[in-house]
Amino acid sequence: MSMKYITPAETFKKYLPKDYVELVDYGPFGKSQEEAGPGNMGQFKELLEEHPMCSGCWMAYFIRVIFAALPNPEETVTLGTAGCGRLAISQAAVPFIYGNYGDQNAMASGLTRAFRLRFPEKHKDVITIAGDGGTMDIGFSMTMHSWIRGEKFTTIMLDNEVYGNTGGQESGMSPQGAVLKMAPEGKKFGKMPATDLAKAAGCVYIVRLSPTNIKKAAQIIRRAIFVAREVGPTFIHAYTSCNIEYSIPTEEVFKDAKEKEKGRFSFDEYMTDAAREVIERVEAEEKAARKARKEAMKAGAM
């Protein structure tokens, strides 16, 4: 994808679906976060507006935030696998590759390398977005090896602590003692230490969070992507509750996410020195750009 690729010729606009034309004209492509970022969701044509996920699904909310936070959606490809998340990810106006049972990080490794060879002058962001089963259970070996090899892309784990898409089996990320449809006596062992494993495998930027603060979550997503472009693998471990399998009433989903922030999803951010340098440089550049835009707007109003 690129701006040239998605922008239709004026002659053909009237023949194209209205949603497509509005996405190009009023969507986030080529715009700043002030114009079309998570803080303004609902005020621009979003990349993800419809999905078939359950009412009140916290995972669907976070996926929406992910797409709103992308630095360059027109130069981004997402990859996923079997699981609830792909039901929404595949509906977004960003190229999506559906992996086969946990191989999303293996595919992302090849895709990232191909992009760097084919488009050496561009940043083509590759992001895997999958559940706890696809990332840490079924896809564990491919996830770990992509990190060990230092592949430059971002891995986002949507951790709902259960196999929600296939009936309620326990996963490696389910907490010890969790009673689920297919774990009626409670899970017998503890939750896998995902962020510790990521650090041991060489991830250069790692965050664990319960995404209750939109702006903070967006900042984390952007940091992970910017660092992956230059330094190495980055990992976001996000709590995205399954209100169906854990019987969380829709009106209590946000409260549950806030509660998890106080416990096993307390905010934790790790970065190497090289990652910190990238973050500080990029955020300084963005701050300067925001200031310049404000000054230009002020000058234009005079």
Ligand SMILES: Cc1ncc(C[n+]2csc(CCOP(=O)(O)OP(=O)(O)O)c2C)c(N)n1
The other form holds:
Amino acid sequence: MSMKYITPAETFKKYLPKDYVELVDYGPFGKSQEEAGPGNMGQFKELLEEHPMCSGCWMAYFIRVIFAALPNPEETVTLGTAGCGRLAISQAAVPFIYGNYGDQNAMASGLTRAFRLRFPEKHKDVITIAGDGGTMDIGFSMTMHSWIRGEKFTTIMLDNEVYGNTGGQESGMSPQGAVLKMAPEGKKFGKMPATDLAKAAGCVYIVRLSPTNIKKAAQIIRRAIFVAREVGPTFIHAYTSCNIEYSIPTEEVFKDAKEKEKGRFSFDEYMTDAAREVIERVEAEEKAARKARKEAMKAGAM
Amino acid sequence: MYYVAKVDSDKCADYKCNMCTLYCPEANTLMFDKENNTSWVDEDRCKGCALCVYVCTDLLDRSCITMEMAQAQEA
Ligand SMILES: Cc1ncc(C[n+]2csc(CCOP(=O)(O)OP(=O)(O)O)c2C)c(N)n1
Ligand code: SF4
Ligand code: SF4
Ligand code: SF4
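Having seen the form predicted on its own, could you give me the form predicted in complex with the ligand?
Complete assembly follows, chain above in first position.
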């Protein structure tokens, strides 16, 4: 998409669905993060819409953050696969591609290349968002090959440490000993070292986090997207609990995410020198733009 | 019947904080009214998880949100 496709002709506006018009008028398209970003969610129309994920699902919460953090939603495409997350991702006002199980990174490789040929003058952001089963088990070979080949897009793994959507099978990302509905004796081997694998395969920006601090989480999502535009594959490994399969009372979901942050989801950020250069440049530009906007507002108020 | 979150607007307006709205797993549900400085809940969209209660009560010690039975509305 682009801004041109999103903006309706004035004469047709009154015939369009209310949700769509609200999205164009009060949504984040074409706006800065201060106008419509994670810091003021609840004050603009979000790209994400009503979804069927469970009550209190921390994965749904993190997906909400991903969409609010997008640097350029009108020029973004997301790809996903079977699993809980796609139930919400497919309900957002950003084109979403859904293929066969686990092939999201293979599709994204082709799409990224095609975009670069077709639109050499602009950045089209490509992001795969899938569960731990989709990314590290069934889609493992395609995830690894996209990284090894240096494909320039962002991979986000929503790690709930289980196959949530199909009722509780263990995944490669479940911790050792995890007792699940379909692993009643406890998982026999350990959690796959996803971020180490990403590093060995050549990802240039890698973060493991439990998204308890929304501003930090948003900054990381943006960094991963900016670096993928210019340098190479980027990977975010986020803890997004499944309160159903791990029996976490919904009111304690946040507390659980904080506990995990002290354990196996301790914050870890890795970047190559080339990635650091991009981050420093883009963040300095953003800071200057914020300052300019503030000054313009002050001048306008006087 | 099921529970939904309710914000005590008078209490909430004292804090001008907009924190709970950042942590709801539902989109366009727990909103913030900037003019009146209060958050409010679109009851039709709330799934009753009480994550917002954790933020307002346990994290911030402000206790402005309670879980209450959803009222059936006249069509
Ligand atoms: C080829 C194929 N095999 C199996 C399935 C069934 N299936 C649907 S979702 C899923 C696993 C989901 O686990 P994960 O990727 O961890 O995501 P979650 O639901 O936990 O978010 C499976 C095995 C499928 N859709 N396609
Ligand atoms: S099954 Fe688990 S991960 Fe899936 S929507 Fe429900 S709580 Fe979220
Ligand atoms: S966290 Fe509490 S005080 Fe803050 S906006 Fe929400 S209801 Fe109001
Ligand atoms: S109870 Fe859950 S769904 Fe309802 S407003 Fe609070 S955080 Fe959102």
